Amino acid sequence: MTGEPRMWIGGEWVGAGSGKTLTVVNPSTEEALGGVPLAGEADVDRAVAAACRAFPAWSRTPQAERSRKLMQFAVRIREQADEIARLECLEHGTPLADAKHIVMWAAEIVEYTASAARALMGSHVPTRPGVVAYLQRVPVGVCALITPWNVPFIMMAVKLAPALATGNTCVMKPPSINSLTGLAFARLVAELDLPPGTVNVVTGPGSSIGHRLASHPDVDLVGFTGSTETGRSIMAAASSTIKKLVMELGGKNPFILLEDADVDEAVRVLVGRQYNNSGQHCSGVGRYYVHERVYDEFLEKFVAASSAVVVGDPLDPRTTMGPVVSAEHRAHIERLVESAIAEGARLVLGGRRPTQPPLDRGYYVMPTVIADVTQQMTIAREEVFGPVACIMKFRDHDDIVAMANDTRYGLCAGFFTRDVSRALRLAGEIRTGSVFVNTHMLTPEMPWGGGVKQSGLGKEGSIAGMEEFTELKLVCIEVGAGQ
């Protein structure tokens, strides 16, 4: 594919009816990257329509059949990792070691749903003599896969792989800021042989072509990853055509270290996942809980191995952690580190930008530490989404579970013990959809995502989500009571 930058549409390459374009910025040097199609409503419309045409053909998909080019997917993905890995520490700045294990783990979440999905089955319902009943798993329809921009071809095999298994067909939106991306699993996607239109991709932005996505008509499910107040919008959107909704929204994740933890153990654990990917993880810690007999001890081998993370260029295989995404979205990090100091927090570590190249172009932001943070400090209120440590003390066994739970979100939280049955009693009185005690892992056997509060909706990996992108269709015949 050469020329001009072309979205996938009813299995063809086609150009944005506007013929505009974007650019799509590199964040560690601030220069241009190229550009993509900027779709329009008119362009949406077009591919909504294919993957209507589609759906027919690909529901009627053997499931055998369906898995078997997921699984064909996954090979491709595979023999890409290199220039998609490349592609991603370009236009994400996350560093090559991450990038490539990124594209990989996306492999085998495609790998897993394929194989899973040929497990997926209805049930019977007992009756009466004479009368067969059963529930039976059936495709949504036409599914709107709106992706973000924080692990970007991860998250777009997270939402397409179960689609497309359980005999749906798709209009994906890849975010503006990674459209690259998007179009580099298009062309993935594109050497699949599927019916034309069954998997669909648009680039543009949520304001226009995401809203009318939400909204239109003929889709008849929406997934989205992102922020709290952009879910809100498209439930807003999609009210008018009661369509389905499967969201994972934002998170104030608090992880609690008891008196007895291994703090070392901890401090390994919770700075790996700190800074990787520069802190834009959903499932990232949003407020450190440090029991006082530990805290200060926490606190220093904290901030020591915080020194000890290496930024820089993406590209070099010295760096453990790159740039933000945007501009944007560093100036947002700014905001609520320095509301911290100005509420009382103490700064320990970082909390300004780099000034010496080359890291003074480019949307870096050094990992930070603040210390003594409370409960009511904006800091402690907002999602940060950023290489920012909150850590906040506390005394009170049974206040803990209160300022955890002293949040308008439930996506997840963590706790670190060695007394597994004082775990297992918190973990029953945490709100939250996952709770990880002495580690911070997912695999796509695990359920993932949001229905706490307002950090989303339904769940996405494994069985329970495959599950979201069907209907249970309840059959009953009447089959004669026999002799």
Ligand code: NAD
Given for the second form:
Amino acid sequence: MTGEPRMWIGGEWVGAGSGKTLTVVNPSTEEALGGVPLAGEADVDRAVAAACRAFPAWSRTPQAERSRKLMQFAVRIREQADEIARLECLEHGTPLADAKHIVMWAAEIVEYTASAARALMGSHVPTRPGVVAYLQRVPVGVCALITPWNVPFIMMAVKLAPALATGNTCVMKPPSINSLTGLAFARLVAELDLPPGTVNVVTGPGSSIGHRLASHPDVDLVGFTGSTETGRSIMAAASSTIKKLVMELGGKNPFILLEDADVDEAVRVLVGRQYNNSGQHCSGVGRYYVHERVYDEFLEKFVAASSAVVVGDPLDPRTTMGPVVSAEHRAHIERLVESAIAEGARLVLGGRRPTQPPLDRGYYVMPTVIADVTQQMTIAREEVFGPVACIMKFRDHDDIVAMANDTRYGLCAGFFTRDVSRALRLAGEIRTGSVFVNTHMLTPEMPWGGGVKQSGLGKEGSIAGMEEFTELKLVCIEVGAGQ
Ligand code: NAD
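Would you mind generating the form predicted in complex with ligand NAD now that we have the form predicted alone?
Next comes the full complex, and the chain you just saw is listed first.
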């Protein structure tokens, strides 16, 4: 597609009604990468109307056919993986090998969802002889799917697949700074030859078009991933029409190393997680609580492993960490690092921008380790969402779960210990949606998400995540006493 940038509405490629465009920037060079339509409320209304028109036919399309379309989608994602990965690399700053992995993971999520949807069942309700009552899973209706920039392609796939598989129609709004990836996603959707309006993709700022989607009277569900602050604003906007909400929000995830932890293994797992995607993962470790008996050893090994991270041009195959996504986000990270030092924490590594060319351009933040962080420091309470490890020492086991739970978030947590029965007890006490012991991993079969405190509502991924896009409808039939 060349010429004026276009988005996908009602089965057609269209420009924004205003004719305006939005410029997307390459975070590793700070240069303009391209333009996307700057949609306004009228464009959103057009997309929602198209999704409403498409709903009756798509919701009645047999499950096997809906799943087949998703399988085709997964095939196209795999076929186009190199191209999409390159775009994610240019637009988001993801190192190329990681970007390819991300695209393949998105394909896997779509494949899993297409298969699992065929096994989704309702249930029989026991009543009395002569009555047949059952619960049927039905689609919710028109879904607004609003996604964040941190892993843009996966975030779109993990929402679209369950929504479509279960018979909903959708209007997707990718993050404005990663809209080119959003439109690449839309091009693959367009190839599926779905009934016009089944999936629509609009591009533009969240504060205007995202808000319009969240408050639109004809939108039945908002599937949102992003910050807790935006989630709160979406909830308020959606309340006027009592929409169903599925929300994956922020986190400040505690990972706890007990005194019997395998320190080498913990460092291997956690350093991999800390700097992947420049630390811009909702599942990343927000707080490391390390028992005093292994604190010095952990810190030394963690810093050594962090120093080995290769920061550079995401297109260079040697690079293991690229820039963060924007100047604004880098400023947020730097503010939190400065606050930690001002409040008495110890900067052990990084904490600065690279100054040597070519990395003096681009939104780079060096791998950063801050030790001796304490519970009340700003950096221990606010989400950094960057390549910054906040390490805290603890002595008293009785307090550790209370300290870990002392946050407004409840996304995930982890323990490193060789004592399985202790891990089971602690896993029961921690108030988070997921708990990892001696690992940190996710597969499409695992339900993800908070649903706990201010980290969200509902689950994403797995059968549980798919069920969020359905309602349970009771059908009760009097068939006669003889039955
Ligand atoms: P964000 O909240 O700024 O934006 C997310 C999306 O919402 C974007 O598409 C944005 O344009 C849109 N938006 C912004 N204001 C809006 C409004 N008023 N109404 C409707 N839509 C609006 O989040 P972000 O900065 O893109 O992503 C980072 C955040 O996402 C972090 O807080 C991170 O923890 C969270 N996150 C959570 C998960 C999870 O699974 N829980 C996963 C990834 C990211």
